[in-house]
Structures are given as C-alpha cells and as structure tokens.
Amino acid sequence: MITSKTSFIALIGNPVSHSLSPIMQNAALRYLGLDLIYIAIPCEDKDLESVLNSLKKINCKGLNITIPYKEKVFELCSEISPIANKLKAINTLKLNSKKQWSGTNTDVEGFIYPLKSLNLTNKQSIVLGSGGAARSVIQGLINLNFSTISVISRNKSSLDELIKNFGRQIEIQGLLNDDNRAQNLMEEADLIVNTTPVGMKTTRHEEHILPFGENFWRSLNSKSIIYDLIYNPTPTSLLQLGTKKGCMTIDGLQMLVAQGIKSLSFWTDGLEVPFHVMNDALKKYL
C-alpha cells in the first residue's frame, strides 16, 4: 500500500513508455516487503540537470537511466565506479550520505549471467553494433575469456573509437558490415550478439527485419549461439532464424532481469531477490 511514507525509485530516459522495469522491479519489491515503488519518469535533455537535482531534495532513493543519458550523467555524479568509468556509461544511481548521486554500471553482470553456465572459455565471439551496448558486451566477454571478439558495424567512427577503447584489454577486429570477411567469422562464430535496435518492437518499421539484411545471415551455421539484447517482442526475427537453423537462442530478457537485480542491491545496500520474482512478473505480463 502506498502511504505518506513511501519512497520511490525511478527510470530516467526518453523514451520510457516501453519500459518494462517498472513491472519487474515492483514485484521485486513487493517480495521484499520494502515501503517503495518504481516509477518512470520521460525526461527531455534540456531537463535532465535540473530532474535530477531536484530528485535529491525528495523521498527518490535511486535511479536506472536509460537512453540517451547513460554518458551525460557522468557529470552529474560525485562517485562513479571503476566499471562505469570503464564503460562511459552510467545505468544506475544512488544518493551517497552526502546526498549526492553516485553511478554505477549493471549491465556487464546482466549480460554475462545467462552465459554463465555455458562453457565459452577460448571461444570466438561476434557482437554486432557498436553503440553504448556494445561496450557492455564486450566488457562481458572478456570478462568470460572469450578468444576473439569480433565487432561488425554500420558505422566507421563508432567501431574505431570502441577499438581504441578496449586496446589495452585485448585486440578486437573490427569490421563493416559490407566486408566480405564477415561471412567467414560467421561461419566459425560461437556466439553472436545482436547490440542494435533492429528488430525492436518501438522500432518503426524494423520489427521483421534482420541486422544488416537478410543476405548477412547466409553463412549462420547451427553451432552458433545467438544472442538478441532485444526482449520486445519475443521472439525477435533474429532469433526466429536462429531457431530455424538449429542455434541456441537467447533473448535480452534475462540480461534485463539479471541487471535490474543488481541494480536493486546497489540500491538496498545488499539485498537481492531471486532471479524467478522478477521473470515471472515479466512473463506473465508479455
């Protein structure tokens, strides 16, 4: 029940209306008995400043911010942890006893958490994209001893300056996604991570439609594990043909639930929920 006394947590980004964290988070805490919610909050750039600093004056106990203000709320922040700071990105925040926001990064540990189990060690790797996901993906799969991480992309500045950035942890290749090459990576892959929003549900005209194409498929052999960031609509086309070929599929909803677990420990000093409250609230509610 919410009284007087109620706290809040809340997502920052634009847009927000598709957010599916609000679901997952509430029942988590729910489950934990805490006096707090969850809410969304869409906010324009030019705002963000003053939100954000006006939230530290109210009952708001943390923060998740989301596109596109993952980077731009380094600024904003008095602590940031050595894994944000790594990434250039931000998705979780908290106010520290100085009543200043402190960052931290969650995706990297929601990325790797369904890949755990798998044995992957000296495997080669592909990720697809190179935006602010990627960093998170790559950051994972090193942190999984991945052999090779191949990154394919669309655009030339991006995919070099995402090279240059992980050039003192490993060697990544980078390719366009129109280099011939990329079709013999695809061949010997043994994951592939989809990074782009291609396919996503609020994506205009791009829920059917393939990364980079159809044609950029036609070496996907079935030892391949693919791997979709994007949880809406599930399954995505991607993952579809994955299934088609034979591949392991895996879709982002576990990564979704696996960070925004974290994210609640962060902000609860340690507490945690199992992994089944939140997925069964998202479950039953897509």
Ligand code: NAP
Contents of the next structure:
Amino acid sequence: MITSKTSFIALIGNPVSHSLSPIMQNAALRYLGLDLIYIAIPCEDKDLESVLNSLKKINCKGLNITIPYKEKVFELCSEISPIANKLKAINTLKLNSKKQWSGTNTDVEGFIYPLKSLNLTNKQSIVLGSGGAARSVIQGLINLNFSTISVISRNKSSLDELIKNFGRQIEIQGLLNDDNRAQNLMEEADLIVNTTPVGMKTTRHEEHILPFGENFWRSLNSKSIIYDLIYNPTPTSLLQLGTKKGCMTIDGLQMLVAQGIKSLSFWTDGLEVPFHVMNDALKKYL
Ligand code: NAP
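Okay, that is the form predicted alone; can I get the form predicted in complex with the ligand now?
Every chain and every other molecule in the complex is listed next, the one we just looked at coming first.
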C-alpha cells in the first residue's frame, strides 16, 4: 500500500514511456516488502540538472538513468564507480551519506548473466554495432575471457574509438559491415552479439529487418550462439533465424532483468531478489 511514508526510485530519460523497468522493479519491491515504489520520469535535457538536484531533497532513494543521459549525469555525480568510469556511462545512481549522487553501471553484469554458466574461455566473438551498449558488451566479453572480439559496425569513428579504448585488454579488431572478411568471421564465431537497435519493435513496423540486411547472415551456422540485446519483440527476427539454423539463442530480457537486479541491490545496500520475480512480471506484461 502507498502511504505517506512511501519513498520512491525513479527512471530518468527521454523518452521513458517504452521502459519495462517499472514493471519488473515494482514486482521486486513488492516481493521484498519494501515501502518503496518505482516510477518513470521523462525529463528534458535543459531540466536534467535541476531535476537531479531536486530529487536529492525529497524522499527519492535512487535512480536509473537511460537514453540520452547516461554520459551527461557524470557531471552531476560526486562519486563514480570504476566500471562506470571505464565505460563512460552511468545507469544507476544512489544518494551517499553526504546526500550527493553516487553513480555506477550495472549493464556489464546484466550482459554476462546468461553466459555465466557456459564455458566461453578462449572462444571467438563478434559484436554488431559500436554504440553505448557495445561498450558494456565488450567489457563483459573481456571478463568472460574470450580470446578475440571482432566489432562490426557502419560507423567508422565510433568503431575506431572502441578499438582504441579496449585494444590494450584483448585482441580486438574493427570492421565496417561491407568488409568481405566479415563472412569468414561469421563462419568461425562462437558468439555473435547484436547491439544495434535493428529488429526492435517501433512504430515504423521494422521488426522483420536483420542487422546489416539478410545477405550479411549467409554464413551463419549452428556453431554460433546468437545473443540479441533487443527485448521487444521476443524473439526478434534475428533470433528466429538463429533458431532455424540450429543456433543457441539468447534474448535481451535476461540482460534487462539481471542489470535491474544489480541496480536494486545497489540502492538497497545488497538486497537480492530472485531472477524469476522480475522475469515473471515482465513475461506476464509482454
Ligand atoms: P546507441 O548508442 O545508439 O548505439 C547503437 C549502435 O547501432 C550504433 O553503432 C549505431 O550506429 C548502430 N545502428 C543504429 N541503427 C543501425 C542500422 N539501421 N544499421 C546498422 N547499425 C545501426 O544505442 P545503445 O544504447 O548501444 O543501444 C542499442 C540497443 O541495445 C537498443 O536496441 C537497446 O534497447 C539495446 N539495449 C538493451 C539492453 C538490455 O538490457 N537488454 C541494455 C542496453 C541496450 P550509428 O552510430 O551509425 O548510428
């Protein structure tokens, strides 16, 4: 029951109306029996600083940050975790003992969650796309001890930037999507991760499109695990193709839930909620 003592956690971004976080986080807060609710707050760029400063002064216990503010909130935090600093992105904030925002990033742990039980040491991976999510994915692949990462993207400048950032930690190469070498890599890959938004449900009904077009996938074979970060629709057209080819497939819902569990643990100083609590709430809603 919401009472005059109830506190809240909020998602800040623009837009936020598509977010599934309120569904799964409220299910988890109810499960834990906490007097807390989770709401989504759309925020204009010009208001971000004043909104974050105001939230410090009322009964707000923590925040999730989404597009387009994951980088911009750096200047509004007085403490930043090493992983958020490394990824140059913050997705979770809480107030520290001095009532200042402390920021971290839970996407790497979220990405790793469905891969943890597989033995992927010294395996070869491909990452499609070179945006914000690709950074968390690459860090996750490094943590899982993959031997090589090939990033394939249409954007040369962000591709070059990624290779520069991670080149000292792992054998990593960047390719443009029309590079002929991509097909050989596709034949050999143990894991292919889609971090582009291609295949996502949009108002333009483009969910049947595959990242980089159908021809790009001609060398796909059952050896590869296909991991699509997109969680709506599930399965995406890419995961349907993977299943048809005999590949193991992983959708973006598991990452969404796992990063949400880690955020909740950050806000509550270590409380854990079972995976199925958030997952079931989402499955019921979708
Ligand atoms: P982002 O920073 O905008 O990066 C998107 C990347 O995809 C960029 O490299 C972009 O290239 C590329 N791209 C966009 N449209 C493309 C197209 N039509 N063809 C080929 N490449 C294209 O976005 P993000 O934050 O990384 O998020 C990417 C996706 O991951 C979204 O669908 C998001 O919902 C999903 N995601 C899921 C989770 C989860 O928990 N499951 C977590 C984070 C993100 P350009 O730079 O050239 O545009």
